[in-house]
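What follows is one chain in structure tokens, specifically the form predicted on its own.
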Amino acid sequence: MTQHNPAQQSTSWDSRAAAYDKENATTSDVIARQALSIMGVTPGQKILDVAAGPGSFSILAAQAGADVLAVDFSQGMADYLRDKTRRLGVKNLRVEVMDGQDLKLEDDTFDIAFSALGIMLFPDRAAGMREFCRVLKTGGLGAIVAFTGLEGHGIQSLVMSALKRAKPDFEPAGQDPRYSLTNPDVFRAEMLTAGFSSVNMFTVRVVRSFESPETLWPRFAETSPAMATVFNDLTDSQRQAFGDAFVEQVRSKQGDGPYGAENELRIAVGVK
């Protein structure tokens, strides 16, 4: 698959599974529960989770009695989810390494498909959406989750501001794929083109809490391939200036805590 951005490279995620799961557990859990509620998951349904990552949705769906297949293009993520599944004693959940743009699965197989913050990253998003719809049964439901924009992505907004202060000439390298589905009309149109007969949109806001800005910012590179690339391009003094600016922004608004940042996400649910 053509790869243009660190977040679109499977090896970028292989070593980040545990850290990503820990840092994003609250957001992932809220989104998964909202999607489960909207789609009405019931025992015995066949469910596919595309770009499953640490598997919040997959685990909850399996615990609800569904028969779940979780796929991710990262071997490290898949291994992490298999181990997590064993540790939690979750049944009815298989994990496979698979490219969401070319699913090695039969047509009309699943009752429900889900993808949180995954399809938005695909280099060939149209192929990913077609595959996502293709494997659903007629009348099946497909839910895709994406950010509504940088302004609704609390932590990232602070990151961009701090980067500008640390390195005034900083410019992102190309379009950030995390914000490829921010326009709801485009989002809906792409799903309809992929084969869905109708699409409804739901907006969800989640507070991501953290213990302190001082301990949060050094971990960005552990969970984000894009931030790892940015940090590698900064000098030591610029990296420290970034941290100082990030801490100053958070503390100027939230003082001595508690600390949190809001994330706004959109769940698009299509009917095949």
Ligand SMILES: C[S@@+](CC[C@H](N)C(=O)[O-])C[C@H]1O[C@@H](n2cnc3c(N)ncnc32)[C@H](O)[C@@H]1O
Given for the second form:
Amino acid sequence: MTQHNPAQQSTSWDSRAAAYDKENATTSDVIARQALSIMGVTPGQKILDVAAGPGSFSILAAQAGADVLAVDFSQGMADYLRDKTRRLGVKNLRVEVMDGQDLKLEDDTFDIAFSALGIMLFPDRAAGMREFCRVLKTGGLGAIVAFTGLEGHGIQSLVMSALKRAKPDFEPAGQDPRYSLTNPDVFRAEMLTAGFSSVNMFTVRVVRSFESPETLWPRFAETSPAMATVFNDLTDSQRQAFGDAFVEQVRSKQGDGPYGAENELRIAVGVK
Ligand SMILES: C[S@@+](CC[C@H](N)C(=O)[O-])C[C@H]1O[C@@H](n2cnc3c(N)ncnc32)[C@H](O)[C@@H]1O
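Structure of the form predicted in complex with this ligand (previous: the form predicted on its own):
What follows is the entire complex, opening with the chain shown before.
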């Protein structure tokens, strides 16, 4: 049986929707706005958001007048987004529970497809990309967002070095740049293999503020299934050592604040 990491299990996300949304709303919103401005959206266009999560992109696209379908394999995320859609009074946005590797959708249906920080998690990424391209109309645009790698991913590199301090034999999963979407050559090649005829890459840096390193690190497990597993595998004293190292590193770079967590992401936009 295939071993799935926690971010590849829908149940890991079910209870995290609200916390994920609260923590990542700034980042998701900046990416969504960039992607919308790169692709341009006109009223009436049919748009698909794969692994939509709390739906930052879907909501903005629907508010711009597009006809949007948001899909996510987590029932909890889908319920949360339906609720948020109602709360905000957003029209033209439907939400369905669906696996991005096996979309229950017709070929050649959408003008635009988008997926942020979702396809990069799929155990069968090739199937995810193939499905993503299949449902686009010929000439349609598909944008996939992934992290650029630890170097540019500021907060993540602090987390990794704090983990190494707490547990020297710690090895992060899925970061081998020969196969990962952090490598732009791999990213482009996989999109072309999936059926896109040309692909361009755009880099986006996002900084979100946080109140203090002491209150930030205990929340990692609430918003990230992967971090929850990492924390579970640490002893209490290793977890505390991680927290201490994280706080020390943030304070050595940013003193007593104001604090900002930096992320770097790549938007790969392909034409089918
Ligand atoms: C890191 S969140 C990104 C959410 C959103 N796109 C954003 O940028 O804020 C990852 C999302 O991918 C979803 N997901 C993971 N694997 C999936 C799959 N195979 N099919 C559909 N959704 C998936 C999770 O449920 C979660 O909502």
